[in-house]
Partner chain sequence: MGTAAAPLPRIRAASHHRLRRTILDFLGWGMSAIAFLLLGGAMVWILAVVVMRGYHALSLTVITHVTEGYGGGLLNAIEGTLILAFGGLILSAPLGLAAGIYLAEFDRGRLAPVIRFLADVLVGVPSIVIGYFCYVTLVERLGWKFSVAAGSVALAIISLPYICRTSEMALRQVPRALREGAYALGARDSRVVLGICVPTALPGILTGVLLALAISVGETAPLIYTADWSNYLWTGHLTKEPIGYLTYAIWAFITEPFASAHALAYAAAFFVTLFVLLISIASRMVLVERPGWRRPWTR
Amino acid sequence: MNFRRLTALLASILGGILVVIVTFLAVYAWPAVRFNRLHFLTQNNWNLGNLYADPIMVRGQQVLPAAHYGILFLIAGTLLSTLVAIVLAVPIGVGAAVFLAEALPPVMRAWVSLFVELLAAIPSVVYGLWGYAVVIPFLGHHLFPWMVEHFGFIPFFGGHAGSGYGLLTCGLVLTLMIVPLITATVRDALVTQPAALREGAVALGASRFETLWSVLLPGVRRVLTGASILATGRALGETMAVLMISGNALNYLPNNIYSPISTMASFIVSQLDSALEDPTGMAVRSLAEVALVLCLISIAVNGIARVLLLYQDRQLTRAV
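Coordinates of the preceding sequence alone, form predicted in complex with its partner chain:
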């Protein structure tokens, strides 16, 4: 087989893996999909049923009596924590990118940027450790009660300050994990903007910051959007850090920003042991359904981001 065909074949295996994963999960979760139907996505009730009773037939599937799987709280937890993270990460990311691109001399730029980007390299579980060990005590005992007292009038900012585990904590830690992606991309884009643009604005009397705000930043809008969507994708799939700091809510929606939540990714990990106790296997298959939903969401988000960034990619990957 000639070299080109061989590498094409091997590359196709890589391409095929994604297809295989989705297909397999779908096939495996199919009985659960049929059993759970649409209320999987709309109800807040994850219940393995009566583990000591005999299985019964419901809607064509063997399940334990009173078994019911609804993951609305997971969807809410995932989307809300990601939303908090993105809302915080975009301004902070752009701000830091501006600082790195404009306020630092080039010599320092590389090293300082590296220092900030390492935030993305720290493993999720180490974030969870840090969050669990030092951040949550701080938030739960000091910051959150202070916030409730002073900002409690804003909707969702009042009420019970919680223990430190919850939506806002997850949002904050997720922010730290995804900001470097935005900062790095925007910083690169700012640095490579043609000098002619800057010169044009400055020649008209604009200050450095005005140049930045009105001329350069609008130019990086597309890149910023793409990077933000990629960052969203990463936040959606974060597992270990969330598992350790979210409070692992079961079957209820958060009523303020300090409430515990669960995300789809963290739930899959936390529930495996219990799910294995269901002899009919429906619990495990429902977990697979959760994984399938998460996978599909992430494929959609990443697909959109890649298409948006494709233009930028093409510009830079042509070799000399």
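Let's compare: the form predicted in complex with its partner chain is above, so bring in the form predicted on its own.
Nothing else is written out below except the one chain.
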């Protein structure tokens, strides 16, 4: 009984930390919420105002003249770059996990898996520097112009190829950063599948591919869903790597997949110094509101994942 209470206390601490963080952000950002209202989410106009003028009162809050804060471009950049990363990372991660679990002997699996997992240990700033020095020149000079020429007829793939900074570059680098998480998790789940499942499928005449597709992968759907959500959270909150390769777009939405963008996490870091120059503090509190929106998006993504898991459990119960 004491052990049960102890584990319940430890579990509640984690939930309590989340509540404390969200509450702090909500309280600190409340003046910005009152000033910005819903326009904060629907407009593309981040402007600190006239830093050399005297503050004025607007909607009960002291702000600089012409100050206006809208982050639709940040929401779009964050969600689009995460979407590109997840769309690319899930099939790559699952394919790599299948290769490690089913195609390699145990001795080789251990060594190759080590190198895959080491990718997750590389600091994000290293990925950013690699993206800046290697990926951006290659994409901007070679791949993006080729894509415009051959796939420009596809919506969102045409137009100006840009210089290499932008949405697709962020998506590719984020893909490399989150693939190890998906691969390692799904690989462990496949390896631990009972041997009787494989033997039973083979005994019924299933090929190796049919066994994998119809028996093993359905058995790790919950694990894959959980790993995908963890990877989504990593992509949503990535800061330094995205800051170095996104192009730091301000106040406009991407018009194609090569356009420069800004994400909420990287924008907070890049704008904090200038926001501190606002004597009214509204700019910093608006950045806190950006953090609050990002936090709520992450919570919503995890909530959706929970609903999907419950739906999968219900479908499995009906099948049984």
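Nothing here was measured: the structure is a model prediction, and the numbers come from that model. Heads up, when I say rigid core I mean the largest set of C-alphas that superpose within 1.5 Å between the two forms. Numbering follows the first chain given and starts at 1.
Once the core is aligned between these two forms, the alpha carbon position of N302 differs by 4.2 Å; this is the C-alpha shift at that site. Taking the core as reference, the C-alpha deviation of I17 between these two forms is 3.6 Å.
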